[in-house]
Amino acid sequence: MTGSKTKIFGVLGHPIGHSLSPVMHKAFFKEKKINADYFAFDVDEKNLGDAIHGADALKFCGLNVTIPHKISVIKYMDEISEEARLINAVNTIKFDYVKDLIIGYNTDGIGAINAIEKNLNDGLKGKKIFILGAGGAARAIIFSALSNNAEISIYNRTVEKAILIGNDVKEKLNKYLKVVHLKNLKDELKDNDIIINATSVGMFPNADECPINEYCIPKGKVVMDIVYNPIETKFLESAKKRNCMTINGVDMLVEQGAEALKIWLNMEPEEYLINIMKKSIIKKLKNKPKN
């Protein structure tokens, strides 16, 4: 039961009921019988820099973030983590009361790259990594890639967006990020060892979207998708079907998640807890109304 003694944790976003973070976190503060609790608050844009300093003044322990508050919450930072300073977004919020500081990190590009290497049981170091898409996702997922001596190539629909990721990661990383046009997609796509779908497309309600031509994953390959509802999008149903092996995108919110857990209570969570919060997800995901 919640007390004055609870540690208050939460996630903002607007809108935010379909979030899961509540699900994986409450499941790990009761295995680990912490005295915690964790909300999922729908914020407005014109009301963010009062619900992040209500929190501090609240006393919250720590605050993810969501769409669409991941750049605009910076400004209300007192520091921010080098991670989150090349992704140019903020998921995480630690409030520090003994140097009184709110201090942002980015955990989405490192969920993403702790979820392939447990799947792989490998670095990532001279893999050659595919991106589908350019939004926020694969932006964090390029720099941390980058950072862990992978090779990336991106596809976007809208070329100009690819172009700015790869001009960001020359001017702060000096390194290079190949782009790929639409004639060349499917031959790009042959030259990688990993695929990740970094966009949206095959969401739920929208479940039956490809963001690509199925026909166009080669066959043998890593495939990830970040999305993960449904659990096996049609991205991953393709992929199987031409023997790759698939990564869904619940490994790499329970891996973000862990992550902030670390930067928020100052421990590296268990294997057999990551692995409880990611039952929890999919409990949830597999009971959920189908419409």
Ligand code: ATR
Second form
Amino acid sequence: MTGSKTKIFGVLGHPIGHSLSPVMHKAFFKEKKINADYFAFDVDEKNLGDAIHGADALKFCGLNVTIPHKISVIKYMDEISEEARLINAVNTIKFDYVKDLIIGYNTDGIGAINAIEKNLNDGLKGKKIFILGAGGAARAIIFSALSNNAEISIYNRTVEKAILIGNDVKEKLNKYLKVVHLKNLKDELKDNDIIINATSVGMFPNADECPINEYCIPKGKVVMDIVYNPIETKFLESAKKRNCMTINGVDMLVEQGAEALKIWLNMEPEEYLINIMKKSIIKKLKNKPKN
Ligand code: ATR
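Any chance you could show the form predicted in complex with the ligand after that form predicted alone?
So here's everything in the complex, that chain up top.
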């Protein structure tokens, strides 16, 4: 039962109705027998600062931030982590009541890296990764993967956005991003170990869409999708037909959530708890309307 001693967590976004964060965090608190609760808050851009300072005043323990506030929330932070600075987005807020600080973090990139490393049982050092997309999710994965010494190529429908990330990577990390054009896509894909769809293509209700043609997916690679609804996207279905090992978007979603818990609670969620979080999401996705 939620009471005066209950630790309060939540996610801010707009719209927020379909967020799966409450499901997985509640599952974690229940299993760990932590007196905590997690709510989804629909917050307009104009109220974002008030919402954060209100949560601080109400002694919330932590917040997640989702679309469309991940960038605009930065101005309300007292400090941001190195990852958040590189990615230029915050998805996790910690209220430090001892130092009286509101601190912003980004766990999206590390969430993707953990999902890959756990599935591969191997580190990313020297691995060649091909990213489809140049939005916020792509940026997070790119900066985290480069920090883990992977090599990155990128293709995006709007090439200018890929070039902008490339320029930022050069400036902030002094590293190189290979920007690929559509005419070279099929050949360039072959030269990679891991291919990641970081676009929204294939997300419900457009589940029959695929970011690239099936025949462009090279055989025997590792293929990951950040889209988690549906759990098995058309892209992953096609990749399986090409004998690729696949990693679905639920893994990244849960891993970024587990990283947020680590920041808030100063503890490492054990693997069995991460599995419980994952199961709670899969159950919700399978049982509820998927829009
Ligand atoms: P997020 O923060 O979730 O990454 P975003 O910043 O809006 O969301 O980025 C969405 C990504 O999906 C972009 O790379 C976008 O390509 P453009 O930069 O060309 O817009 C990509 N995307 C969305 N719909 C697409 C489509 N139908 N075909 C190809 N790429 C698409």
